[in-house]
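The form predicted on its own is given below as one chain in structure tokens.
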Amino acid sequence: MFDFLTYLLTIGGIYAIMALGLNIQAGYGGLLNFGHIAFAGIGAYATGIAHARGWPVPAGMALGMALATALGWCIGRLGRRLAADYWGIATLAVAEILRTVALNEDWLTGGANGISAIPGLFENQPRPWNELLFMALVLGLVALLAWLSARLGDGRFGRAIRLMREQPQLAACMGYDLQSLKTRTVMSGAAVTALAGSLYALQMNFAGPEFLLAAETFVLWTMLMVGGIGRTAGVLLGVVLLQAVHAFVPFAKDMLGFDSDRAGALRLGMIGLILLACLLLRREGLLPEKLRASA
């Protein structure tokens, strides 16, 4: 049980960064990025593939975020000429092509096996004190940038990205650099789900494709949708509930006599019926942002 809870606040937490990465492009700018989790597969891929070739951990991670804030800034030019919703499936595409990259190029991501025995930062500790070193470590950066994310959300550039996301046109007249704003709205969300994937990949000793399928992306906005987008404290809840789903499934699968499928079907069934009996009776989520509570 120790290692069971330990194990899913570690994996709660790294959810909860990727979730932050997102309500700043969904939340405060309105971006619908249908392919975020790509950003989280970049992070997990390069710490994989710098520790292969004999690179630090730290140094992985930071190759990860820089790789993704690149990503991040082709993706936010990608978007001058398309209307919001083709912009959302033009990102659906991209982070369907990284992962056909990564289940092919066997000689970099080692295919549909991905990349095996990724040390974690804490190895050399002895157990369980470098799980709980590590779930601390992670824990801690889910505050800080919960904090950073709240600063932001207030701040000039906060701001700026809502009148952007509420009145563009407005927005625009107010001098407003509008594909900037958007540029640098998807590279700050990037950054920060890349550093969710290094440390998910450090978590599971592994990086494979696994990580790069649209369903986490689903999973990301559910989170966003059923706590409340575009508000940190929202956010955070809406990880909690959806954590603990994951967590109540394992023990209906051996009360029950379920086999691994059908778990799964469970799963993602609750979460299905959860953000949809959101939509139906609280639209803005369980703690909506102040502006959309108001409108």
Given for the second form:
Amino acid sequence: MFDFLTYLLTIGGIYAIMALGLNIQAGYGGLLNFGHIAFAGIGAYATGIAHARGWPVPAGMALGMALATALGWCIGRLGRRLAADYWGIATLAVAEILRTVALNEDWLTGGANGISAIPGLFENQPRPWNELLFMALVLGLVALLAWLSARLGDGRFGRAIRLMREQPQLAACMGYDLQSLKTRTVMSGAAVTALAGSLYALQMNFAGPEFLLAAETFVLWTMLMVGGIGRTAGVLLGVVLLQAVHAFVPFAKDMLGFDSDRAGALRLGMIGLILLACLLLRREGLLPEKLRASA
Amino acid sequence: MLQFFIDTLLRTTDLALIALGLSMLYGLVKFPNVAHVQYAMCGAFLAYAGHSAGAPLAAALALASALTGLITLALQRLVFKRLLQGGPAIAMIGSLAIAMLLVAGVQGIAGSFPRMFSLPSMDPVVIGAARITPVQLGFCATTMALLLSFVGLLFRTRAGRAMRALASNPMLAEACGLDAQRITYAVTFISGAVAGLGGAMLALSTGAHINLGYDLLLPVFAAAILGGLGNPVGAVAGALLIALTETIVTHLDFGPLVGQELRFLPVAYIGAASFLILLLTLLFKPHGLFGAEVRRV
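Given the form predicted on its own above, what does the protein look like in the form predicted in complex with its partner chain?
Then the entire complex follows, led off by the chain already shown.
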């Protein structure tokens, strides 16, 4: 039970970092990114590949963040002329292309088997302590990034991208370069998410194509929409609620005697249902974003 | 060479009906419905259920198509109509939720194991050097007939003119006395029914499985976007283009380029090829190849 709790908190913390990354783009910037998980996948794979080449773990994490930021630049540039919905589909396509590559380039990514035996960060510590230390690291990072992200949202940059979301023409009139704003928004979200991807690979000791499934992006979107998109506390609340659902499914599976097909369906269905109920009943989420009437 | 054309044609028929419905509905409701490809998956399972319950194949297909249309209509009335009040972004995220629910529902009932139709085995028809199964031939003919009758409906009848008017300028169309609500519902039903039929016919050869909709998501969206969302005829052209690329990629021999006897791209990259075309198109033509100019009535 104790192990299960540490695991739950660690994974929850990692999802929280990914959700914070998505919130910078979708919450503050209003960008419909449906391929967000690609950034986390890059972080995970970079860590794994760097380890397989004998590099130290921090180098792999840094490489992942750099690659994800570069991809963020490309995707942001793609948004230069696209309408929001076209861009959303394009991001989904980018993530799928990456997954196809990861699945087929065995020499680099291990194909469908992925890269296993990635060491955890605190391998040399005795048994319960290594996991506790890693959990403390993740939760510390969540706190730090949540604080930074809230500051970012209230600062000059955050106000500029919110203005871009609400009144793009006004923002352009005020001399903001919308293209550069969009690109920087995607890039900063990408870097944060790649970090979470690295942590995920270290926690699971594994990086594989499952890290890049589109369904994971939709889980992140649900966290944002349920908790309150555009507000840091809301995002964290959404993560807690969704993780509670995830943790509940194995128990429900045992209680109801479901096979793993049904359990997978139950998990997917509950996420879908929560997302839909939230969109229909409380569109701005449980903790709505506070917009100042006049800046 | 003939086989090449037939392969392209078959893949086009896979995509065309579903892309057509998606594009047609986009013209009226103005958001890309991600759940649309899951209607095809529902159609496949409904047809399987009907056929294994003893209905003849044609009846099972027709029933599945009609039921999928009704599901689509119900979702439009109960869910999307309310979501659209929050804007297209909310509706698009909502369609993600609907897609998850549909997949979860079918997986919960039917499981993740593919269901193959038990069809009597038939010899393939041989045309020149090419082969095609009778099922595929029927699929092709049905799709062609549907596409032609749809184009006829759209450009030759009053109802078609009303649909085009509503898509290009909803306010003006309503001011001229068109019943926007009724037309939208009619188009919703048709697009769902057509997607369901497309999915059911696809499942005749590949079996009904829960990833059917998901596998179609990107090629269908690529086709609809290439054709310019909201332009149904463009969507069919887009489907043809995607099918052509995929077939070329599988048939192309890179051997001479790298100095080897024979070298083909891995089959798994076929999908990536169509997404790449999509990205390239969007880079240079942000509203698709046939976007802006066909929007006029």
